[in-house]
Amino acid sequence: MSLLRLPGLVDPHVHLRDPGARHKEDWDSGTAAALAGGFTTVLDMPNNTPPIVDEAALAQKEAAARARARCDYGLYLGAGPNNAGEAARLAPRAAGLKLYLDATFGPLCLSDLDSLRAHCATWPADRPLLAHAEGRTIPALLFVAEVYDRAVHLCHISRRDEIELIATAKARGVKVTCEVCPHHLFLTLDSSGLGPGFVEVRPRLAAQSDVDALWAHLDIIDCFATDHAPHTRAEKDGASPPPGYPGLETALPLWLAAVSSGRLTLDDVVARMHANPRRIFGLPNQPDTWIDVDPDLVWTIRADEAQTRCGWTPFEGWTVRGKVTAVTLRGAAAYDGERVLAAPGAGQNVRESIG
């Protein structure tokens, strides 16, 4: 067995459901899943209950993460219709500001142009600005961001017309970066094999032509993110299934399988799961931190072997190649290939560590 040693991975897009829905996931189980997947830093989205739109909600979430997180983490603020000034004041404590321009799980959604303009004008220029935007809201966002000379990061791009527009915008010098998730590169609406509730995700799974376009524009994709968004099996099987998939423990094996088949290089994976997210989101270095990977280990994804609390995966039964065998975080063993060794509370807030 010849092990690979890679830098600790960064996931810029997770939903750990804590506070507000800890039965789905919390900072303990979610960061355990992160370490088992090779992630030593995760950035958590603000669509909690309550949403993270003011100082009281942010402080509640900071306390939860400080007590339970096993790996390093950052917390996004949510952009609401009336909190542009409050969000800007709290920016030093945030990983970035999330703009929800299309409906998803949770209460956050900006539906008017004035709110979008206010946040683009007020949010500090040296702090990340990112968005859930689909279809027609993408050109609207890019126009407003360009008017205010703002860099913007587009989350979970999933369709041909979107990636082609981003490619055109980048060629014209627009300050835009983007991410793609494994489920939008490995699954389609027609071929997923998932049941009616379990197929629900936002953005929705697309057609094979969209998947092909994403792979063809790999040079335009800056980050691979999981959009780890767990809901329980009972919730997904219910009458009103919420959208979202778990993904922290399956992402790297899927990318390594793509390396093995020649669709990616290892440099592609490291750039999009370490170097680029650290640069885009201004993250501090993690000294004495790395992951060890057996690139040749062939194994089958099973939800009942996972750390995540939700109890299912859209990739159940998939055979993949490559597995994390150990994680070292700041010189301490954090995962040994079977057990998570880092204790709850061992993680550090990336904004508290750099001011």
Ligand code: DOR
Second form
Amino acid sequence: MSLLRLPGLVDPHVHLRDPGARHKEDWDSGTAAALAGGFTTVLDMPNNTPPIVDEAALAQKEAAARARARCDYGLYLGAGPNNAGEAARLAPRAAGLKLYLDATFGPLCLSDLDSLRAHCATWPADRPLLAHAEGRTIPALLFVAEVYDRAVHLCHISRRDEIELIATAKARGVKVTCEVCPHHLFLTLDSSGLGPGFVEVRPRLAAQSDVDALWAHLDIIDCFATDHAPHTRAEKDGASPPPGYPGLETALPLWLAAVSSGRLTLDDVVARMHANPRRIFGLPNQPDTWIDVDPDLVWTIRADEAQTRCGWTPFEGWTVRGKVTAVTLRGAAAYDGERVLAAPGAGQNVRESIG
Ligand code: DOR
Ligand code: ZN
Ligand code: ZN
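For comparison with the form predicted alone, kindly provide the form predicted in complex with the ligand.
Every component of the complex follows; first up is the chain already shown.
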């Protein structure tokens, strides 16, 4: 295949840890990783320290991103037990509202029905509402969203029963979209080869039958997100390892390897990494933003050659085919295949650029 020019990729699900845990990642290193992976817009999750549930925390994160982001970005608000009104007031500044319906990394977890109802009733109908929901919290959320007649986006779907339920819901006209992550399509719990600590991720890696069901339901999957969730090697090796994998620099090559082997088409990839996330999250059209990709370049994934600060990858040593050779962000050279050229501060907040 000849060199490809694709629109800038959008990752609707990253954790860049800034503010709160800059030793794992920050806006500088995380958006450098994004550009090296072909992403020109990333939407960042609210489970920071402190969590992004009020105006003070949002303002602090806006300032951090404005100072350090090298690519474009949006910031999610987190749904807390008592912030439905404040979240709705802050909606114009946010990429969306994230509901955590199951426990994961960080303190955000909506465990009571009243708060779930309050957020579904109050968050503006035309702004994205998305959820970390696993197993039985998925139908709970779908029902509440139906009752309030609003669309929801389900993050990181990983299991057969979940994707089958979403397929049925979509067939019945429920307004639901979903994403999957590379680690849930390329790794299983039994065969990942990852040691204790390093295997930890939420949702957990699943069985081969789950992976097969996800591949079989490709038409139901709207987005390929990364859930880039860096934690350092020392933390993953420690006594209580936090869950999460880095993913920004390995996602596109893994999907392109699936294109090479005939499992996906290039159109499948572009739809799920650009057109669909742009539509679902209401992002600006950027005709002067694109990436160049050599689809035949074979290379081996090495954490020590990556931009992310976390220092490891679950795909260490994998040989992949396809590499980003250049990124152009709003008309300016942002990555040349080896070096990130966009400076900290070059990134724009998508909510500020479209008002
Ligand atoms: O594995 C995960 N890590 N899953 C999540 O939902 C959160 C994330 C994190 O922030 O580390
Ligand atoms: Zn999650
Ligand atoms: Zn996440």
